[in-house]
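Just the one chain here, laid out as structure tokens, in the form predicted on its own.
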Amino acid sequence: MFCRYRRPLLLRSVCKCRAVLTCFLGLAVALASCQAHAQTPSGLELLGRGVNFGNMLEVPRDANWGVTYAEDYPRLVKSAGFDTVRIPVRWSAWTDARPPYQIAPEFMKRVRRIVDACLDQGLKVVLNIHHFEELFERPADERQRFLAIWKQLAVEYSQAGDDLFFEFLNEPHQNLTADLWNPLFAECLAEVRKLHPQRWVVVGPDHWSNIQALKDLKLPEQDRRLIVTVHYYLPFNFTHQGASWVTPVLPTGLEWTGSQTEMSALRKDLEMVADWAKQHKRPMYIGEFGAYESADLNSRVRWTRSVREVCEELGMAWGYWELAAGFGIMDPQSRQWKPELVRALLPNFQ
């Protein structure tokens, strides 16, 4: 009898041990997941203080918007005290309109050199798709091209370190409404996660990533490596006064004094964003904010400093728009910083 039943008894014991172990592991995973939810890092911890390399790579193909990338930009940005560079790229201008939607190899290499140069300086990099106008106009027609671009970028940067962050699309708007953008983002995320299961991904709501559109943003709940972004340019008639691309052009001469009323409105806006982030347990990143050069410098400095201070008080990362064009903090010809504006962003700047 001993010989006949010994093996089955051992098997039953092993099965019980396996069941207990499986249960224990499942509980450990669940506890780890709960802990991750409870200890979501802040946007400020993840991305810190940043600046956009605007008007460089998001311009139409073969166009020039007055700023050309210079090899010393990453070094200058790092030495000034910034943590992060956001790199807007108009990938659609360099991608075939027909399958397999290949990105021009020379452009892929050009962007890669800039990304690597920033990473080599110890900067974090947020790499995005910018100005995909065809997708905004015809979401259904351009869906496959959008996904193909990110499949190629996922392969290109598959060996990149943790300091590279992906932002799938800048400011969804027009016909790419929340009802279309939310599932498209989820589909793109699922594709990218095949090669980048742990990379942080940045995502903003539709309606130009307006703060009021946060309520319509729907994210895959199980994916906790997502940073939510919104852009902040309020009051718009101050930040965009005199900007030629705004129709009608807004009159100049409006000051921002930092009065109690103005500060209350600014704080209310940013606290609403921070409250949403806290409620949904997501890090928050104000990926763009800035005031155009037509506003008087003192007002720009006051507004910029106020936005920065409130963002940091609320634990939100930020990326100033932008380095060296109409909103810029540096003169692109002389490579000289505009010290008043830089100090509004980096109090210890020398």
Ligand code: GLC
Contents of the next structure:
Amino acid sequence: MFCRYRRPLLLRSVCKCRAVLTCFLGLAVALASCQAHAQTPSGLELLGRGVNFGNMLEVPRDANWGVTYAEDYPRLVKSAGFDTVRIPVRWSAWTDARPPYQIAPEFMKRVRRIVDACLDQGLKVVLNIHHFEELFERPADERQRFLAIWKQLAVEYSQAGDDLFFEFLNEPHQNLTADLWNPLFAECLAEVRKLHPQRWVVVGPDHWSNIQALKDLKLPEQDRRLIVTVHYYLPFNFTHQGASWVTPVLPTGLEWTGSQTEMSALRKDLEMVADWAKQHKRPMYIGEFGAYESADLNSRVRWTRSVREVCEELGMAWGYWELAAGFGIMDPQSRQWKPELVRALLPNFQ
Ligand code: GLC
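What would you give as the form predicted together with this ligand, now that the form predicted on its own is on the page?
To see the whole picture, the full complex is given below, headed by that same chain.
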């Protein structure tokens, strides 16, 4: 009897073949997408949770912005549960004024000791050029110095392991517009790649690495070891209230309650960033975000937690701005953590 659930032999073997083929194809597609995924890890997989050593090495020569690096910072940061430290450095203040623009050897050593101390703790390190004001003012005159700094850093760190990440320039802006920044980045990358063919390099768009400027960032397509970064300080009148370096100084007293309107604005911004990353197959890193101490603590905690949670949900790495100055999560004198803020970043922090 011909069971209605059974098919004629020929049909059955065709079906079997087709099933095997479908299965095989399915496997191939799954493997390919796995491979594509392996080629583009998420920002979160690469850099995880981080904090900036801000106001330490990016200050003008001999200036003090309220915090000096202390030997136990790497250990404290690691034991709190962070994965990564971003180290902003004002290299331009420590180079000769003329070619070959040598970096002062004692400063090179000072930074190297800090980088090594972090790496020795098992932290990842993002090393950048920060506050290169002359380049932002006069890009044409200063491009050789910019390239010369990276040539020297490439040599200095030629033996470093994969846990060291280079970020060529913090927040390009002013006269260093996208049409100048994109080719300058590519030129610098070609130079650095000679000694660091595999190292992950972090790059942000012009306009202070604002999220809206992502659309103008043009990267060398074939280089798949680039992490894209943007900085997130929105709403700016909340995060920068009372900050002395903003003109005019923004009024204090503005809260961030985490209302539905506030949350959906935040989510919309970060989803836009994550969509860009997905579309361009680039890992994404929110290398700076934070709210200044003039805002009330509860609002800062709510905002910080929300940004952090949404970033992680979207697979983006983050670096809180910053450790122990005006946005800080630690008291620089007592080395005591500010527990509410740290917990907003690291939910398992004790
Ligand atoms: C940028 C600036 C830094 C400032 C921070 C917050 O990174 O370079 O100096 O503190 O944003 O405004």
